[in-house]
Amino acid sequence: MTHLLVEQPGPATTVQDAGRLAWQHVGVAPGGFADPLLAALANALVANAPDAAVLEWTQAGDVLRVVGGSVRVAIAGWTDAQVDGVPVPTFRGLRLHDGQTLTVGPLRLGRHGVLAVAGGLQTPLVLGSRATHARTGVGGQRLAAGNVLPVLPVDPATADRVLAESLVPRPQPVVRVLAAPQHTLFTADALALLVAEPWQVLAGDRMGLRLQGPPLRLLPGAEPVSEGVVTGALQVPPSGQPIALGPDRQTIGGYAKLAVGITADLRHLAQRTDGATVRFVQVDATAARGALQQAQAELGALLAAMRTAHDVLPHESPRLLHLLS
């Protein structure tokens, strides 16, 4: 069987798909894509369904060797990549052949990048999803050297696709938020403080980002009850410093939630790096729905802008010359 062999893993690479949202009522975290736009673009570049399983890396990618056949991959992220030491482009379908090694370098922008494989990664389904939740082991763990990632054989008749990198929206430092139902438990100035100035990202992972700024305080005697949480919720512990929850979040939380990032901006929140800042802007539900519709329209425009790639990349030239000789 054709597979990708992990020769050198990135610091926090996992297999992800759209996640296992249907199991939160029994305490199973959803997981799933941190940046759904990049995942959709990478999958489209290799003719996958938008929810096909991909590799999502953090900060730096992996060194992968193709074993047992040929594969087609696409890298979505602001990084440099090489095949057998030869530079290859991102946001383009790439044909890789038995024995070739793909090296994905550090990100120049953002926290996460995506590598899609034609047909989707064929790791085991767990509760209907291939998403990895490393903290619990549901769906597996982070990539480690020696891991084998099963893939489907490449269809040689399928054309490579390319998207101009300049068209891809870059992560932004501004995230729109809705007031959460528990915002009434906070002092009257809490929401104003949240949007008044940028917040610094102290540290984070797929579970959440710890932010630093002016303390956000509960009203005296306020007693928040444990309730379900969603990705993008700003959960505020006793320190007053919020935690922006990510896709690997818990399913229920006892800390009060002041606000929640709108769906259209969750990718911007997930892409903030340690030491960077993020600014919040409060909007209403009508604006949030409008932003989601706009994001969906922008994705449609990007998919329509993809073109067939007719050029032969340098890493394929030696193989083609051998076949023609």
Contents of the next structure:
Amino acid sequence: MTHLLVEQPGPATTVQDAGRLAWQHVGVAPGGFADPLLAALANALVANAPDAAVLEWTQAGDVLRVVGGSVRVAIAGWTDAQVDGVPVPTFRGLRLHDGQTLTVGPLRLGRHGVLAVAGGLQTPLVLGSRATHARTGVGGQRLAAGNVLPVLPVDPATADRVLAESLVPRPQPVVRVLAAPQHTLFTADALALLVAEPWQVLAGDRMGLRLQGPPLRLLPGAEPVSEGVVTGALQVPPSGQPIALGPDRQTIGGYAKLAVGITADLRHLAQRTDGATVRFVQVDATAARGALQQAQAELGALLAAMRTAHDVLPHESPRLLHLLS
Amino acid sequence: MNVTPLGDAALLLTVAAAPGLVASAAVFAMDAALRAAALPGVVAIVPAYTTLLVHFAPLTTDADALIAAIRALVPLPTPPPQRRWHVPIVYDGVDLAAVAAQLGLTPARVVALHAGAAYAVACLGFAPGFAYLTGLPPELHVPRRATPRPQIPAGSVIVGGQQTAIMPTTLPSGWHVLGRARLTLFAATRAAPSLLLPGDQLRFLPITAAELADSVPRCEVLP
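Condition change, the form predicted alone to the form predicted in complex with the partner chain:
Every component of the complex follows; first up is the chain already shown.
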């Protein structure tokens, strides 16, 4: 059976798809793509549906060996990659032959990158999704050396597709937010502080990003009751330092929520690296909806801008490889 | 019922002012109505103590139309509790003595109070299969640990604030460990992945460490 063998995992690589939203009522985190745009682009470059299962890596990618056949992959992310030591382009479908090794290096920009495989990764479905929630083990664990990732045999007739990297919207340091219903539990200046000051990402993972800035204070006597939470929520523990919830968030939370990042900007939030800053801008529901429609239109334009790649890459041709060496 | 957006992809439905059995009944009734209605665009319904969070697909759902449809729903009367779980517990947790000292009780009294109370599942969250239980006697309300423990083993019976629970998987927690149970609270491959469901009743049954290996939680079907 054709598969990818993990020779050396990145620091925090997981299999992700659109997640398992419908099981939150029994405590299962939604999970899913941290940067849905990169996932959609990587999948489109290998002619997959937008929600096919991919590898999502953090800080750096993995070293993967192709075993048992040829595969087609695409890397979406600001990084460098090689096949058997020969540089290969990102944002382009790549044909990998049996025995070849793909190395995806550290990211130059953003926290996450995506590797899509034609046909989608064929790891087992758990509660309707292949997404990995490493914290609880639902859908498996982070990638480890020796892991086997089943893939579908590649159709040799399918042409490789390519997208100019310059067209891909880069992660932005500004995230638009909507006030949360519980903002009334905070002091009157809390929302103003949130949007006035830059926030530094202290540390984070797929569950959330811990932010540092001026303390946000609850009103005396405010006792929030635990309730459902959303990805992008800025929840504030007693320390006054908010946590921006990511896709591996818990389903119910007891900390008060001051604001929520809009869906269109969740990828920008998720892509902030440790030590980077993020600024928040308050918008209203109409603006949030407009931003989402605009993001969808931009995705459509990017898909339309993908071209068939006619050039043969050196690693794809033994003859070219020989000439290079 | 108050319906208000939480972000641009969820609606928060508040059906009661304060947690309790009355609030839970109102939550269950609205949960039943929402699931029966299967409103277009709704991707998840998350019941909690006094609220339900309705997640929807923001690109393809008209939020205003969804709010109107939810406001038009009539809560479904929910049947009375149908299941009562009896969970054997070895009360030998690492925090039992410290909790007893903090509350001014003997460890035996803490065990008697904890095992003597009747509990009900208000909702599930925090981790897969993690049931928030109501019914902890006020004498056992104890502030959470200042520093959470990085690893609380699966099966640990814990108390924190006004709540008690059983850990479904090994996870960090700031709650205190009173004892341990032997049960699988969550298994993705099971027809019903979560053992406990909202509305279930639950009692703890003290056993010895020697009895744990053969212990199983018993489900009593209520008349």
